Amino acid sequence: MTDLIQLLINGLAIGSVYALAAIGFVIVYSATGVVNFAAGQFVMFGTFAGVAMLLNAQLPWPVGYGAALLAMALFGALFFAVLYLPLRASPVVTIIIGTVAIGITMQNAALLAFGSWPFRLPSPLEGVNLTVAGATISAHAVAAVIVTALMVALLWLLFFRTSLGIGMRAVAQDIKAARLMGLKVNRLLALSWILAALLAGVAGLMLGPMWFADTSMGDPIALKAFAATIIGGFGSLPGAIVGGLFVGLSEVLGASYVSSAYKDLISFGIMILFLLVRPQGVFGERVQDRG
């Protein structure tokens, strides 16, 4: 039992970084019709913004902290003005080949920058232990599950309860009747690229203390946030949730009760039988012809 307490925990804590990752997968989708196949680059840029501050620079956890994800703020900008913005005209699929190009770029860029060997990012909770029916649990697992939910619960804050939000969901509802409501289009959709970014940045850093970080760290996460959103139904942000502590679950548990070999097979053996069977998700979001 306590080592099924263990596990469980383990898996809502990693099946949390897929879960935001897949979020932010999500909100840039809704908005734009894209998908971000640079999703994944993010994290990684994320948890090596964390490596910049925390590592590199010796700041203190907070400082280094918010500075990480102010980093990540402007990328998400830069990355919606220099890529999407210019694009916005293009068919959808130039646009996906761009963020998949970008993605490639970051992870190269990265690997100039940082090299080719592991960092390990230091939790503000390292050696920080705690006891649950007997079983061992690491702090830093534990918080993770809980930024996560208040993640969740400040985007439903925004999404429900300010004009900011209810602006960004009439954009991706209908883009068209949006502008023609004389909301600003252009600085909304900046905000979901933004939005996107910081997203990353929380998954990247929480992930930093639980992962080797290397800079090809980006594409097993992309897969994984992909196989959630799938799981949980495409488009949709409970769905999301739910796919990415799916995943995560069945990647720790099948981890240790079958094989490691065959962790990744499980998850994506569900997500191909999600297709076959329920391919609009647990949600039943509508699959969309774009993206």
Second form
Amino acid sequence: MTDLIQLLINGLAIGSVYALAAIGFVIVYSATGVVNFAAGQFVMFGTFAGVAMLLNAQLPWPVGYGAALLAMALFGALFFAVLYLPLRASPVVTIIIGTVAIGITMQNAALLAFGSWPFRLPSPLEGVNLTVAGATISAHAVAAVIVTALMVALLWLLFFRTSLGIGMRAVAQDIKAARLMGLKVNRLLALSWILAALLAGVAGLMLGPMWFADTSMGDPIALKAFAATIIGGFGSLPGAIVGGLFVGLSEVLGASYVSSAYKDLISFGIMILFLLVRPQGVFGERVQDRG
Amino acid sequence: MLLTDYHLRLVNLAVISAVAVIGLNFAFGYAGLISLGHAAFVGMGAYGVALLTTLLGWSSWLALPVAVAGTAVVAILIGVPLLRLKGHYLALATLGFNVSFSIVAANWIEVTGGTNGISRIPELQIAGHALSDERSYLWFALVVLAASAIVAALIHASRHGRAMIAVRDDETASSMTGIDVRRVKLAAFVLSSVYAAVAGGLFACHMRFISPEDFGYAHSITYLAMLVVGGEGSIVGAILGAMLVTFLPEWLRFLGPAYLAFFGLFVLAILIFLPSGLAGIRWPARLRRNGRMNIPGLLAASEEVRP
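Could you please show the structure of the form predicted together with its partner chain, as a counterpart to the form predicted alone just displayed?
Next comes the full complex, this chain leading.
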């Protein structure tokens, strides 16, 4: 029982990170139609922004976190300008390969800057443990779940209570109509990339203390984010959350109760099952002709 | 040919990739199916040959066709359910297939040797002459590539090839002209897996050692990148793309440790500035008239398949 509680919390914590990565992926997909294969490298950049600010520059953590997130926001804007703007009218595959190419560049730039040696990103809650029903749980894992819940609440406020967010949803729904209504479409599209980069930044900062951070960590995260997106429903924000938590839980519980070698097959097997039986995921995508 | 063994090895790898990419051209270039699982089919061909020769002691010449046939059967089995999906759903499903293949290949240790892979795959022999060095293997690989390209060109020119292109351009319209859309898609998918398995068998016999990382999903994306960079829908483009993407990191080596970072930017630049790939370059009129390269024919071939 105590083991189970520990596994559940750890699964939720890692699942929160996948959920944030998946939300960033979904926001960009809904707004711009881009399937971002560099999503995992975004999270890797988030972790290494943390490494640069907290370990290399030795900033105190509130300042360091702020600086890392600011760097991620700038990166999101840069990505919009360098990749999205020139390729926006290209076919899906060209954009997929474009994001992969940029992902390769990102990974190798990080490798040049930080080397292949893994880093241990500290947490502000380093060494703090909680005891719940006899199980010892790291406070960082609990904080990761809480931060994710907070981010989701903020996103909900942004999308449903501010004119900015409503504009972003309008662009996601019909870009031409939004332009005709006088919305600054390009600015809103840029904002969705910045938002995705920020969410990946938060995910990266939370992931750093849970894993050892190395520059090849991006690909496995991207694969989990894709699985989460499919299971939850392509283009659906609640789906990204549910899918992310599911993938995280299945990974941690599967590794412990089934087989650590085949733990990833569970989430991918279920992803393929969903594609075959219910491709619209748990929270189906309404638009039929997105494919 | 004054190439060092290392460069000959790269040419061999590029030729083997070109066979796989010509295959991918059926699925993606002609039928418009975004497949991110091509490397898994290459892997099945390679593992098939490796297992049949090392475990059962078969001759490579017997193992190759059996491995290719086995891969085709797997392609039919997964193609029937997966090909109902379109666009990026299909892309992610085939990606999941590729990831699953890698996980099984890395963990089914009793059969695949896990991450240690399979070594001591016997070399190919032709009339008692072993294809043991890079140069003799290259001649053999070039013959296979030429045969693959000719067969692909014949299929492209046949009504089957035109049916694939029709399905890519407009599914509804082509089904109304009597084309069985699902069957054409499956045929393109299985054909692409057959080419992939041939490439995998060539790879296994050339390297004589294989491991799961040779067939990860990143390689599927590389094959797709080769096709898009070369110019999708064009056999010449498939070959050019395979050559360029194999050698580009080599040519960028003067950049030192940053060469892979620049590799990504180069591919991006090609996508932005050459949207129809290398085969779609408008060469200057002078070059075309000289006939040094048969570009008009090339252009006509690539334009025929482009809407």
